[in-house]
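Given next, in structure tokens, is a single chain: the form predicted alone.
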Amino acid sequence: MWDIAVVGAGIGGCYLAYRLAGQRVALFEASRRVGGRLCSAPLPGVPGAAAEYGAMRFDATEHVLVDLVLHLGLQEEVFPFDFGRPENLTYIRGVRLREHQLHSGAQTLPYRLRPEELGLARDGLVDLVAERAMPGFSAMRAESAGCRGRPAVLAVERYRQARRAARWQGRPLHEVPWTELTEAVLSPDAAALLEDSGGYDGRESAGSAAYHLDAMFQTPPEGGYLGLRCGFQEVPRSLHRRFTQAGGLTFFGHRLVRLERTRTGGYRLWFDGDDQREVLARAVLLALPAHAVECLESKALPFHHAAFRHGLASLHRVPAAKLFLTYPVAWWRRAGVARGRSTSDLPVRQLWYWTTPDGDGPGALLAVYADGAAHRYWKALADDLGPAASRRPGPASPRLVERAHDMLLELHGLTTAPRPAASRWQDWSGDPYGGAWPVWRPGYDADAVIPVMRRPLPGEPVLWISDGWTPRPGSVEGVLEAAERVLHEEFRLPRPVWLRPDAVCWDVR
């Protein structure tokens, strides 16, 4: 019997296994790799390009993740991750604009905005909605971004109390859809501008107003993003190597199908995959996405609890996919762009100039990053190749590549460009993930739901550490904070020596 069974070798499972190394702990993974939705891979024909098929960036205020990157010796791999640059393009309603034009309030915007909305563009319009929903939000956000240590902790707590107390038409903000707020505060064309230029499907990705405000608050208004040249997946890989070096064992090809109590104490885990395997453990840490838990047999623990079934419905898993295209030459330089992100109301929605080597060498684009309705458009084309294997990126269908290439030319205002040399497509909506990232649905109070989902069997050592039921859903930082909380409360592990003493963690309740 194992002391601890960790199920799932994504970032959460690898971190838990690493921190628990030295005990009788085993790590079980359904696939043949570690990382989960942290998935990095080279692109054919573009040396040095680590394409990120899943999560690809983080910011410096994510203290646990940043300190972990330093602890793992990856500091030389960190680089500034460009977001919107002045020369990047926004192609909306048939009008091609540079980012600086979008933010200048120029009358060339193809939208009829109110006088107070001119010049606000995306960020300003979002700030306007946030301030109307929660007066003082912008000041609280700026205060939190400008302090460290205990003052930062107090600033976060003041914000959380104010957000819980805020009401919109008599309702707490966790009951209000963010889209309802935007449509009530903004003119119809301003709301359309947000949707068309934002790069995401707001109706599927925005979630509740409380979730959206929390996500905004957690991201500094002037903060920049960071990436890893070696690929984000190197974080769980490094953790897994250290776990293995400490004598830990990993069992790949093991998909959990059932979990039940034993009569003599502990738990029996049934795995399917390379072979049928029964495993006994005294404690179980489920480091799995929600969809993988939903796929367990119905008689598995803990589905008979009504509160747990209620919690399962609290998150919407956003369907999303990415398409990378490589080219013999970085032709988009002719349009005056080389880095950052461009957006459009075309089904492409957002694209990233993932790597653009100097000179006339090959280049690559994250050519399509689509969620919601745009994801369904591309998925229909991807299905030309038959059922997609969601666990591993692969070449896209010829029709999908052709459509994407034509849209890229339209977005950049060009008529000709070399054809793509290679493609890589990844759809996160299939098994075992069920979506690319989770958002809180309106009507669910995270403070009430998270404790139930974290420990679905009250008083028992079966805990679920996922990227969903955290105050930072969908983020690596949220998973790490949740894991640290469980390790401290359940296993009495001390705070890691490498974590800065003034770290600000949201997973405090």
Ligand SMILES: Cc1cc2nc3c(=O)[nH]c(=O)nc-3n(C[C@H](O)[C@H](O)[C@H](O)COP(=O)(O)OP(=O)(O)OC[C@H]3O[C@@H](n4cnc5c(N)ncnc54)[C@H](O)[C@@H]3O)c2cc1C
Given for the second form:
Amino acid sequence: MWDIAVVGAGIGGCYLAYRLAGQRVALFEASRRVGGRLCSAPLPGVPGAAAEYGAMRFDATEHVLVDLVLHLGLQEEVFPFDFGRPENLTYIRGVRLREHQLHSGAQTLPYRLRPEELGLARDGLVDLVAERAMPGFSAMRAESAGCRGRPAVLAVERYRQARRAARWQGRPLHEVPWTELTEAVLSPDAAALLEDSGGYDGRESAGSAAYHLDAMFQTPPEGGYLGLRCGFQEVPRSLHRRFTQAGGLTFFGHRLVRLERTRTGGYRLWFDGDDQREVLARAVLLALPAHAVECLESKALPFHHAAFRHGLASLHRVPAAKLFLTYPVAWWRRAGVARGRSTSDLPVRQLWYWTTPDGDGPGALLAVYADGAAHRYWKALADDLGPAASRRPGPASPRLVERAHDMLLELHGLTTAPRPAASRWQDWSGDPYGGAWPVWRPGYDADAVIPVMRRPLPGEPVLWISDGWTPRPGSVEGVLEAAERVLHEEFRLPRPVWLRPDAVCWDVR
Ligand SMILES: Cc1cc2nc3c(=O)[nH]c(=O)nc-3n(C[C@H](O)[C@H](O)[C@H](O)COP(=O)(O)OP(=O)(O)OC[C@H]3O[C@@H](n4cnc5c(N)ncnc54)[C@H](O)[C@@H]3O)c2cc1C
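Let's compare: the form predicted alone is above, so bring in the form predicted together with this ligand.
The complete assembly is shown below, putting the previous chain first.
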């Protein structure tokens, strides 16, 4: 009998295992690798280019992750992850604009904006909506971003109270769709401009107004994103190495299919995979996405209560996929772009200039990063590879590559470019993920749902740590904060010494 069984070796499971190392803890993982939705791998023919198929960046204000990266000795790998550079392109309604034109609110935009909207940059339009939802939002966010330590912690607390108290037409903001607000506050064309130029499918994945405002508050414009040259997956890999070095055991090829209570106390876990086997444990930590828990055999799963089912329905899992293309030369430099991100209302939606050589040489693009409706467009072209294509990065279908290549030429205003040398496609909508990241649906109060889902069996030591059940859903920081909180409350682990004492955390107490 194990004292603790951790199921799932994504960042959540690896972090829990690392922090609990030294106890009788075992880690069980369905696949053959650690990292889950942190998945980094070299791209063929482009030396030094590690594709990020899952998460690729983190905010400089995400203190648990930033401090963990330093603690793991990865500081030399950190780089500023910039996008929205002035020369980047936005190709919308058939018009090609540079980022600086979009942000100047210029009259050249192919959108009929109201006079008061004309002077506003894209971010200004979003801020207008936020202000109407919650007067004082921008000032509170700027104040929080401008202070450190205890004042910053207090600023977050003040914001959270104000957001909870805010009402839109008498309704709390967790009941209001963000899209409803946008359409009420902005002209139809201003709302369309946000949607077309934003890179993400706002209609599908904006979530509730409360969720959207929190996400805006958590990633202030002043913050700035960071990435890891060695790949984001190195964080769970490093944690896992330390767990193993401390004597921890990992069982790969172990997919949890059932979970039962035993008569003598504790839990029986049934795994499918290389061989079927049962494992007994006194406590179970499920470090799994929502869809993976839904896939467990429901008859045997002891979570049946209405509050749990209500919680499961609260998350929309945003379907998303990435296509990387490599080229013998970085032809996009002819269009005056080498770094950052371009966006479009074409199904490519957003593309990132992943590795662009200074001189001649092979280059790589994150050529398609599509969610929502655009994801469905590409998925239809990808499916001729069969269902396995949805589980690990692999070459994309020729049809998909051809279509993407043609769209890239149109976006850059070029008629010729060398053919792609290689492609890699990763779709996160299949099992066991069921989506790339979760967002809170309108109508669900995260503050009420999270505690129920974290401990689905009231009073019992079965805890569910996931990027859904956190005030920062769909982020690595959210998972780490949730894990820390559970480690403290359930296992009485002290705060890690490497975590700055005045870290701004939305979850850790
Ligand atoms: C395309 C994309 C872009 C993203 N961008 C960002 C970003 O830029 N920044 C950011 O912070 N976050 C981002 N995210 C979200 C981030 O990746 C996740 O929030 C985070 O990685 C979730 O970690 P986790 O450990 O909770 O779950 P996962 O990473 O999903 O790990 C779960 C693990 O459980 C295993 N498993 C599943 N079912 C079973 C089972 N039945 N039995 C045993 N094992 C099982 C899986 O194989 C997997 O290894 C992005 C995600 C995607 C997909």
